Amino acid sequence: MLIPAIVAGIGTLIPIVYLVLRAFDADLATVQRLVLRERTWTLMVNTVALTAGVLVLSTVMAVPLAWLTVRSDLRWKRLITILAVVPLAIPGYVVAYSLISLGGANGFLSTLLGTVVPRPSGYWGAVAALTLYTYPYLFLNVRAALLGLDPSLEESARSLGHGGRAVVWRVILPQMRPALLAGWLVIALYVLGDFGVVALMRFEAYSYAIYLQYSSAFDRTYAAWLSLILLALTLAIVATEGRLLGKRKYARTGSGSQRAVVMTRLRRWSPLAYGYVALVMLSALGLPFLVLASWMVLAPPSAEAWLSVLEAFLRTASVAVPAAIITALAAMPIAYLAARVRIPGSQLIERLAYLGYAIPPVSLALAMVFFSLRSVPWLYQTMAILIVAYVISFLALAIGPIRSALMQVPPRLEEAARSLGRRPFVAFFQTTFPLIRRPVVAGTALVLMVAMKELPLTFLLAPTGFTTLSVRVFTRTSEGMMAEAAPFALAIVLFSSLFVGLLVSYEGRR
């Protein structure tokens, strides 16, 4: 498994070598009156701006319902629970969608109530549509480590002394800080490489810019200057994340088993509990549905129109089915080199494949453009590049779960085969597959979620004329044509509640 391994590792290294190749085919003083330009800093507070409103708004949302599903006794919790999870089923562009229906002369309050109201947009329309599709990442880590906390920790700190707050500053925030961390990461990763949100939206960040640089403009080494600083930023928010964590130890060092929590009575603060709950619901899920919903009402699609979902879905899966079987295969040999072999070098690759992940998908999908032009021009332009850069922008989420289950096998069974005089990789297939099996096929099924849903990549990439659904939803909305986007938003949010639901549904099982 050694070759395909560091095939595919090197793999994600390609688009970015021939990125910064066509960054550098300017002289010297192009770069720099290219880099240092007004616009380009301009960008940079805006991106900025735009990951920390959505980092606070998100936090605000998430955190107190976390704890509220996990320390307190409101009712209906594990219910809440899900509610609070299926948004991750709703992507960020039809969040969008929904919010600029509101507004506007044909906008829903419009055609419904005869009220007009402006439609949102700009810094705040972005902020608000990011931050209810990102959320429920804070929460569910926010919950797990809340999960975990040991009561007991916070009984020595208030027999010591301390008060309410005093326990939740020194006790509980620090050792939430692993999970705060973690969700901060992957939203902050998800707002640099958003695409779909900030074009709606009108909002100028960094990836919005490189779209409109590639599309109208003839030279684009700014786009690829514009790329290469959006990665360097993506980067260095990871290598923060990975600094303020720091080598700390969260685990508990005390004998004996973990307390049991103590729920909190809400008494008084109910009201208020149940309604700071609703709001979230409603404005995460209900507000989208409603729209959809009402789309559909006032102006039933036609025949026609149902053939075009349906057509727009086969082609949809057309690419993400084979992009999702080829990913877990590339991911298998990766996390076995990972998890059983201990060689030089074998980190470097799984670090490699993870680096395919945190390049924003407008880097990626440029990328891969200068690549096919200057080494494979007869991919430009084809099915095939664009399943290779959903291979390598995905192939990290089918690596977790087939690494952990690795990792819990034991390599004794494959030893034992060899002893019987099986081949390495008959044993492999005759005793460890069978074991891996399903968490491979729940990697599987991750990927071909998020590359139903994929938007910027899908733009980029495509050959002409093969429009997916939520290219189909992305252009309509573009145009203003709410009520005929709303049956390919829908056919996405439904395909994607069904994967969300089968992963909730094992929530608290064994």
Second form
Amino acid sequence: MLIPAIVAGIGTLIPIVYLVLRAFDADLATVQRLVLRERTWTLMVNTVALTAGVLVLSTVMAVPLAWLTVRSDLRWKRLITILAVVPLAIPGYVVAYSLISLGGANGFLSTLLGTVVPRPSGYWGAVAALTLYTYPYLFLNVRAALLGLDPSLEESARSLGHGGRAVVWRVILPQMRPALLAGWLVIALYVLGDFGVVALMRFEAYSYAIYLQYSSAFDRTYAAWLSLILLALTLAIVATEGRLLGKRKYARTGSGSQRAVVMTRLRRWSPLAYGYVALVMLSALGLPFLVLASWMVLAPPSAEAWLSVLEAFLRTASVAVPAAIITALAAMPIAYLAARVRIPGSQLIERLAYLGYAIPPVSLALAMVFFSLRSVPWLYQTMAILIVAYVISFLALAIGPIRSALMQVPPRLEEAARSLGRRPFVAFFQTTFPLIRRPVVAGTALVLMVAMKELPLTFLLAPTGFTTLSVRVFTRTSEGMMAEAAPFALAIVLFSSLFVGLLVSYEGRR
Amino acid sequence: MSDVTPLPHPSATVVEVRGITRRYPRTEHAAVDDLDLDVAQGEILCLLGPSGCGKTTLLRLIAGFEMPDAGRVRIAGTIVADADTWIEPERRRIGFVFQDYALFPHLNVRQNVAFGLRQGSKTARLKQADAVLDLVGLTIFADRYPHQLSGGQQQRVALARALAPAPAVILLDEPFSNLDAALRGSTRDEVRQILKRTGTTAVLVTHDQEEAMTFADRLAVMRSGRLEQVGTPEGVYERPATAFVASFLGRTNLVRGEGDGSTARTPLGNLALARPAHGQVLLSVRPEALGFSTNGTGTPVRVMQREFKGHDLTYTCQLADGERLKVVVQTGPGCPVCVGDVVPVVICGAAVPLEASTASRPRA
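Return one more block: the form predicted in complex with its partner chain, after the form predicted on its own shown previously.
Let's see the whole complex now, leading with the same chain.
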């Protein structure tokens, strides 16, 4: 168990080491001239502004929605909750594609209405697209925290003489803090790591600039430096979240069971609430689905086009399936180590896996390029290097569910099996494994789904001509061929939605 | 079920522990400290001690779930752990019954019991499992899953699972502590009968002195990683070696005295001694060995408290001459003495001179 875990953990570090090596290739004067120019600063401002904009807008979207589905007498709350989470299945570049499809001379609105509406692009385009696909992360966190709020705390505050607004500020908000921070962290990581949206919206945030530098200019040292700065920014945000969260405890301290919540009556506000929910649903879910459906009607793809969609789908699966299986196999020993083995360093290996998840994909892709060119040139531009990058990037997704399941299985079971004559490895597979099989399958499926729609790693690392579904959507959209991109985008959205549905029902059983 | 005949050599040693030591990192004292122990074939030995005394660690050292820092363990003649040998738990021929039973939740009762059976075809193994289930009286539950059973039933499945491969010794870690009081007594009797019927050698860990005394053939009282006393329940109760054993196993009066061979001078008068002692000595006098005299002889005491328990009466008294010595006296339920009375107390039996505790002796 130990050795594979260490190998997998250390593996995360190797590409970063190469990134650093490449960055310090140039002499110091060159580095200074490169890094300390105004452009670096502009990119920083752009990236931070983009992150801030998405955080504000997603908070405005997610928090009222979460409160309405938990604490109000709104109807169809379950349905609304499910619909609010579905955008998780829609990749950012598809949302950007739908937004872009609306405007322009060849756009959907001009075809439909005959007037040319300008295409959304730049800062606001990027903020809109990123918000529409990341807000569910905040929604889910806030919703869970609201569900966990003890109504008697609010009642205590009222009995101590605090009015409604004071209760919100002094009781509810402090308790929501961990959830808000966790949701914001995930969203910030997505924004920093995003490539598809900023590239399609042509907004110069770090990841897009790194790509431009890497693909058009020949100076790769600057690309390496930008990647390192982006990585540093990401780690700074992770560290800030940890510091803001602190070590405070937010759980109930007393005993006794929690009482049921009294739902707030919306009364005359309810039309406003329904209107708000409808607006959020329409923009986050309705927009991509309506745009895609309309393209199917307006410009139905030929049989040939569908054939090439199938071809791209199979090609995508041919890397995503092995990547998912390898990721799960690597995640198991790491999760086991983190949950069961009390030796110094066992937590560290798990942290490294999470680091792999936090590395912005464009930085990781570049690091893999440098690593393979320098050390294993025969692997450069092969499926193997792409799969390795997937594993590094998605390892944490598989570790999470496996680790929490392992925590619930008593270690005594394995000891019992050993007292009945089983070798340690056999004991694990006969007693613990059957109990964590579901999370292992769920983790594998999650990685598979994420890998199926992955864009930046695939775009930068895949062998020449190896075009997956996501690469097709991206290249067609950037060339303005909106109708041609539609069937590929539809395939991704349908596959992801189907998978999310399957995953939810699989987890829900038993 | 008398067809399961006990193995021969009833006096053979099945478990032999010599000088075993286990020290946890960042702790001052060893959890198990240079300890020796023997368990004979077919014997039920109870390890009794307060929580944190190292009894569970000792059991896990025998099982091989913990590695000793020093010492030797021999099971059924084979060295399983010493400075050069380490045999994994799965090769030790032990059975282990866990405090929380650790039944496999994904297997039914029959599959749980058959888990440790490795020889023969699958049907043969399941048949063998059924035979063991019959032994513990759970045949009708064979197809159920652990969560569908009561605590007492789960307990017996755990026992059946551990017994099925016919281990050299079965190790039980506080197996009755998760049962409610009403069920505990009857389950204990059943388990003891099953162990005796199969002639199984067993080591049971408990902190419950009543459980230890009713269950054990031999009792080993543990404190701070060392054995204080080993002997039959009657022997240990009647002749405790140390003050710790005397007060951990039931109630007792600890009385200081001056020994001169067969008797000792004490605040309670001249007491006969169970074994000869000289000079300053600490004595254990059980409450039931004391009584109120009706003919005026004895040491006068003042009754401070009276507890009626149905089958007997316990009086807490103080010496009437002002010396601060608390005396606990146990009498039959019909005793007329009341709180505030001053009555003479006499001893009927011998006082037991105690040694200094092994735990307070200097450590190696």
